[in-house]
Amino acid sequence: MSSSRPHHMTDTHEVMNQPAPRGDLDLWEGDPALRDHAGAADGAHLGQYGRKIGRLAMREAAMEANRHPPEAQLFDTGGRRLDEVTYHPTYHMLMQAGLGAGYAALPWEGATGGHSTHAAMVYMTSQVEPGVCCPMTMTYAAVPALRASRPLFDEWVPKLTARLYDPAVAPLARKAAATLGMALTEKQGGSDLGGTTTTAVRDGDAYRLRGHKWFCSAPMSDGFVTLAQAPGGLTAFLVPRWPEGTRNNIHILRLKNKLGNRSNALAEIEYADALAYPLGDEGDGIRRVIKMIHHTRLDTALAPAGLMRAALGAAHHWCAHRSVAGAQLIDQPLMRSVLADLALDWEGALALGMAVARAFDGSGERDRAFARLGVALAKFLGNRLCPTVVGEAMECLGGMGYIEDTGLPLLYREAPLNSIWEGSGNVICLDILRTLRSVPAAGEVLSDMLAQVTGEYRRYDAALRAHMGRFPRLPEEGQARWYASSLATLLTASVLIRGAPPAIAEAYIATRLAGERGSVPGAIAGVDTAAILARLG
C-alpha cells in the first residue's frame, strides 16, 4: 500500500465531506467495553493481540480472502484423485495470525481466565474476519471430544494446541500443527442426529466409514469429528484426512456456495470406506459429539458481538467524519439515538458472551451447570439481534453502506450464520428446556444471579416479577422461544448491572425490560446517549 496521500482534486471537482479510511485498529485499548467485560481473561495478551489482528493490513487481508474464495481441487491432470481446497494466501495468514496467537490452544494451557481469553480473541477475529474462526474454533473445541480415546488424545492435542498454523498435505506425525473439522449433518437428518445413515464396520482397532455428509466444515482440516451407526449404536469417531502413505477415502463431492463465510469452505463429502478411529463406546456418540459443540456454541455467542462491534464501528466512524445540512451526523439527535440503541445491543451481548466465558473457565458443578445454560441463552440472544444492528448500521452510512468496500456487506451476509450454525433458534430453545429440567444446579444459578442483583433498579425487579408471574413454571414447547428471549434479556440486564456503568445498565432496563421503547431501532427516549456513544471508543 502506498504511503503517498491521494488526491483530493479530481478532474471536476474537490473531494469533500468523505471520512477518512480508519487505518489501523486496537481493538483491545479502543474498546472500553471489552476492558470492562473481560474478567479474568489476559489483558496483556488480549493488548498485543488487539493491535495485531486491527491492523488495516489485516482488514484488506481479509478483504482479499473473501473476494478470491477457496476452490476445490477433486483431481489431478490425470484424473487421479486429489479430494483438496486451495485457499487465497491472505487465508493463511490470517489463520497463522488467530492460530500463532493461541486461539485454540489458550483454554488448554491451563492459565487464568483461558476460556475467557480465548472468547475475546474470537470476538476481535469475528470484526475483521469471521471466516477463518470456523476452522480455528472447532480445532479449540475438539479438545474436549478427544478425551474419549487417550491414544487419540495424546497424538492429536499436542498438535491442535501448537500455537502454529500448518496447512501441509501430510500426516500428522510430519507437521508441526493441526486442525479438526466437523462433519455431521446427511441431507436426511439435519439437527436430528439420531437419524445418522453412515455406517462403521470394524477393521482391527479401527473402523471403516461408508456414506455421505452434507456439510463438512473447513474439509481441508487434518482430520474430522464425525458420527456413524456402528453396530452397537450411533458412535463418534475421528477421521484422519492424511493417513501415513496415503489419503484417506474421504471424497469431496462439490463446495457449498454460501450466502457469507466465504473465506472459508464448507463441502458435502462421501465416506467410501474411510479409515476411522472411535472416540469412546459404540452408541455413545451424541454424548461425545456435544462437548465438542458445547465448545463451538461460545464461539457462537461472541462471534455475533463482534460483527455488531464492527458495524457499529464503522457507522460511528462515518458520522463522526460526515456532515449534513450544515452539522456533524453524530451530533444529530436522531442519529444519536439510533446509535444509541443499536449499541446496547451489542454491549449486552458481550456483556453476557463474556460472563458465559468466566463459567466455562470455571471447574464447579455450579459452573458447568451454568455454562450449559447460560451459553444456550447468550447464543441465541445474540445472534436474533445481530442481523437488525448490522443492517441498521449500514444504513447509517446511506448508499456507502452497500458497497463492498466499506465491509459492511461481509459483515451483513454472515450475520445470520451463527444462529444456524451449532444449533438454530428453535434447537437451542428447547435444548435451554431440556436443560432446566434435566440440570436443577443450572435453574439454581440462573435464579440466584437474578436475585442477587435485586433492589437496585425498580424497573429491572418489576421486569423479574412479570417473567416469573408469566411463566411460574417451565412453559409449553410453543411458548419457548417467548420464554428464552425474556429470560436471556433479564439475564442481560444482570450481566450489565454488575458490570458496565450505570448510564448503560439503565439504558438496557428501560429500553429492553421496561418497555420503554418502540417497535424499531432508535425509537428510544430519557437515555444518555452520551455515556452509551462512549462505549464505542
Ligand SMILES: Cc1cc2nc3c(=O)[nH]c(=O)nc-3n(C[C@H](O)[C@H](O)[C@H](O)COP(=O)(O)OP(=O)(O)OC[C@H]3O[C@@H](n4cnc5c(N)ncnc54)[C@H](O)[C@@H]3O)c2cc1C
The other form holds:
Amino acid sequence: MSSSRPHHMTDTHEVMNQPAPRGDLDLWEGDPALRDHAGAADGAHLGQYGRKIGRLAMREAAMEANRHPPEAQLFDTGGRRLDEVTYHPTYHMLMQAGLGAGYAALPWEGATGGHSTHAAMVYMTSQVEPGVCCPMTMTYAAVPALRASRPLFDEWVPKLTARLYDPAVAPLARKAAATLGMALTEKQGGSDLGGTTTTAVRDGDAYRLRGHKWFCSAPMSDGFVTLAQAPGGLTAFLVPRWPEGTRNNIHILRLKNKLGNRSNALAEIEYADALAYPLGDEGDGIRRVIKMIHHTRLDTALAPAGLMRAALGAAHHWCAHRSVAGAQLIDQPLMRSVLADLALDWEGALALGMAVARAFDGSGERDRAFARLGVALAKFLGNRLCPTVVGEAMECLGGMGYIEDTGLPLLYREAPLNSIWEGSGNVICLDILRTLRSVPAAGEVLSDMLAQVTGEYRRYDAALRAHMGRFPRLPEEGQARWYASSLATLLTASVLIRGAPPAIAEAYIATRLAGERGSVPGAIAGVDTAAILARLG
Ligand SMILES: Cc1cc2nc3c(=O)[nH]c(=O)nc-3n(C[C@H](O)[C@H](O)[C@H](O)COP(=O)(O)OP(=O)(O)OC[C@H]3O[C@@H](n4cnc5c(N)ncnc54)[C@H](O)[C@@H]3O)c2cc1C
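So the form predicted on its own is up there; where is the form predicted together with this ligand?
Below: every chain and molecule of the assembly, starting with the one above.
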C-alpha cells in the first residue's frame, strides 16, 4: 500500500466511521499476555521477531501469497518429468523470515527455553501467514526423528537448522539449508498408519519405495519422513527429493484444492521405486515417526492461539474505532461481553500452549511425561475453540469481517485445520486416555499441577472435585471428549491461576468451570471486561 494518505472525500460523500488500517504491529510488545506466559523464552529475540513479522509489509505479503497459490509444474515443455511446485515470491520471503530467525533451529541450538522461543514464534507467525508454518514446523520436528540414524542426522540436521532458507532444486550437499516434510497419510486411512500399503525393498544400503501418499504438504521440501512396509514390518524412511545427479522417483500427481492454508501446497504423490534411507530398524516405524509428530503437535497447539489472537486484535481495533448509534462499539456493554468472552479462550489457549512448551524444554522424566499428555490436551481444546472464536471475531467487524482485505477470511479458513492434522480431535482424545493408562508419570504430574493451585479460588477447587467425582477412573471411549475437555479446561485454569492477572483467572474459572456462562459466546456476566480487554493490547 502506498504511504501517501488516501482522500477522505469521494465524488459523492465523505468517508466516515471506517477504522483506519492498523499499520505496523509489534507482536511482542503489543501482546502483554504473550510476555506474561513466555516463561524462559528468549524475550529479546522474540521482541525483534515480533516487530519484524508484524509489519504491515509482512501482512500484505501474506495476503499476496494467499492470493497466488502454488502451481504444479509436473513436466517441462518437452514432456520430461519435473515434479516441481512453484510458489509466489512472497511465500519464499516469509519462509526466509521465519527460518532465518531460527524457527526450525532454535530448539536444537542448546539455549535455555529454545522450544518456548520456537512456540512463541509459531504463535506470532500464525497471526501473519499460517501457510508457511507448515513446512517450517515439519523441518523443526524432523530433527528428533533423524536421531534414529547417525549418518542421516549428521548429513541433514546442520542444513535443517542452518537459520537459512534455500529453495534451490539441488542435492543436499550443494544447498546452504534444507527443509523436510512428512508424508504418511494414504488413501485408505491417515489415523490408522498401521494400514500403510507402500512397500519397501532393499537396494544395497538403501531401499526402494513403491506406493502412494494421499496428503503430502510442502512437496518442494528437500525430503520427506515417510512410512513403508519393509520385510520386517512398518518402517520409517527418509526419502530425499533431489539425490546427487538425478531426481528421485517421487511423482506429484496433482495439488489438492484446499479450503485454506492456500499459500502452501498440498500434493498427492506416488513413490515409483523411490530411493529411501531407513530411520531405525525395520518394524520400528510408528515409534520413529511419533517422535516427529510429538513435535508438530506442539505447533498445532500454539497456532490456534495465534489465529485467535490475530482475529481478536482485528476485532478489538475495529470496535475501538467504529461507532454505532452514537457510541463506540468498544464501549457498548454487549460487545464488551462478546470480546471479553472470546479473549478468555484465546489467553487460555496461549497460556496452556506455552506451559506445554516449557515441558518440551525440560529434560527429566516428569517433563517428558507431561509434554506428551499436555500437548494433546492443548491441541484438543485450543483447536475446538478456534473456529468459533475466529468466526465471532469476524462478526464484530460486521459485514467488513467477511471481506478478504480485512484478513479475517484468511484466518477463518485456517481455523479448523490444526485440529485435523497431526491427530484429529477424536484420535487425540483417545491418545490422552492411552497416555494416562501407559505413562503413570503423566497422570501424576497432571494431578500435581491441578492440586498445587487449590486453596486460592473456591470455585476452581469445587470444579476439580466435581471432575474427580464424575471421572473416578478413566472413562470408556465414548466419553473421551467430555473427559479431555474437562481436564484441559481445568489445566488451563490452573495455568492461568499461576501466570495471568487475577481478574483473568477469576473470569475464566467463573465462566468455564463454575457455570456462569450461557451456551453461546458472549453469554456471560459479572466479569471484569476492562481487565480482560486490556490483554488485547
Ligand atoms: C491441509 C492438509 C494438509 C495435510 N498434510 C499432510 C502431510 O503433509 N502429511 C501427511 O501425512 N498427512 C497430511 N494431512 C492428512 C492428515 O494428517 C489426515 O487427514 C488426518 O490424519 C486424518 O486422517 P484421514 O483423513 O485418513 O481420516 P480418518 O483416519 O479416516 O479419520 C476420519 C475421522 O475419524 C476419526 N477417528 C479416527 N479413529 C477414530 C476412533 N477410533 N474413534 C473415533 N473416531 C475416530 C478421526 O478423528 C477423524 O475425525 C493433511 C491434511 C490436510 C487437511
